[in-house]
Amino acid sequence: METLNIQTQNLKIRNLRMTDLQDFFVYRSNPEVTKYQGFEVMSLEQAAAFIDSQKDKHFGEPEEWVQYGLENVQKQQIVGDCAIKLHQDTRVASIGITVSHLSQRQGFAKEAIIGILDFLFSQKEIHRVEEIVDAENTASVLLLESLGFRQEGYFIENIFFKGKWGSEYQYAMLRREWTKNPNKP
């Protein structure tokens, strides 16, 4: 297992730190940001406890979601976070991403996912990467499709989510698809 540190042109993807707390709390406490996420709005105390629970986690533990900060290298502050989980068969990974409302529509989500895919496929030789997305989250659906993810499933009202039944799409990409992908760095 290892500490994750992925560098892209504008981002450093790395373990969360307590110094990230204020920036993390700003977007994790925003109902519009959490609308399609599997977590609720966080209080400052919950945000601090979450960062504390994640700060020393290492990449590579099967069946464990690890959350990483997306640090804008120019501003030296986080603009979001992402999660990676290796399945029991560690050749398969799931990912997720959250970008602050203050930093959306600036290309950070796309850059982060490209960096994560390159790390997983090129450095770790992962066979398959999956992402589950709320069917109403049009921005995320369009982003995944623009990156070459395939929609493999549509689960209708499969999850009781924030007081109502929600539907989800499953997207995936194989390493052999990534090697031919025009988004690959």
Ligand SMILES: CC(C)(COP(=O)(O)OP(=O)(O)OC[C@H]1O[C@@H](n2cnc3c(N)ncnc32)[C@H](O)[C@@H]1OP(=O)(O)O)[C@@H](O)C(=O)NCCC(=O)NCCS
Given for the second form:
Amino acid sequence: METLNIQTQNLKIRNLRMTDLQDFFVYRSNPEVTKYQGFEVMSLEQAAAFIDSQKDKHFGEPEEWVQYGLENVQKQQIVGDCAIKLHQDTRVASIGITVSHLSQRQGFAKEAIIGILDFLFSQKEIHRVEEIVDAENTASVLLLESLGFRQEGYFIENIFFKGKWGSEYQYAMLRREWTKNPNKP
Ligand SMILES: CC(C)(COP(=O)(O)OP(=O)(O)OC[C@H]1O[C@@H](n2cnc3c(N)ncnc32)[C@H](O)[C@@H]1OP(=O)(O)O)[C@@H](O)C(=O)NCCC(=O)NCCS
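What about the form predicted together with the named molecule, after the form predicted on its own?
Below: every chain and molecule of the assembly, starting with the one above.
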């Protein structure tokens, strides 16, 4: 098991800490931010319990989602969080990302995912990275396509959440595709 610490130009991707609570709560309590995600808005107490549940988790455990903070190194505060899960076959990973409404459209999600892909493909023996997004989540769809992810699945009304049936796209990237990807650092 290892403590993840990915450094990109403007971000440090590292375990969540209790000192992140206020910045984490600001966006995790915003229904616009959580609209397309499998979780509901959080109270301050729920946000604190969530950080507590994550702070000692490590990269490398099969079938376990681990949430990491995206720390803006200039401001020394988190601007969002991301999650990585290794599958039962630990050469396959799933990822997810959330950027605070206060910090969107500044390139943080793109920079973070490039950092995560480079870590998974270049430093770890990962063969394939997947992300599932709500089909109505245009921002995420455009983000993944701008990163060169391949849309390979469209699941129609496969998930009931937030009061209605939702459809999802599955995106993926293989290690050999990343090798030739223009976003690769
Ligand atoms: C999707 C999300 C992570 C994007 O984060 P972000 O830091 O604002 O994204 P970036 O600034 O890195 O944008 C990179 C590219 O993605 C696309 N994009 C991002 N947000 C967009 C939006 N609101 N509308 C259209 N395109 C968007 C654009 O192509 C953008 O490039 P550009 O700014 O040069 O046009 C953010 O909107 C978010 O957290 N949303 C709520 C949570 C969520 O739905 N997460 C995904 C589910 S796992």
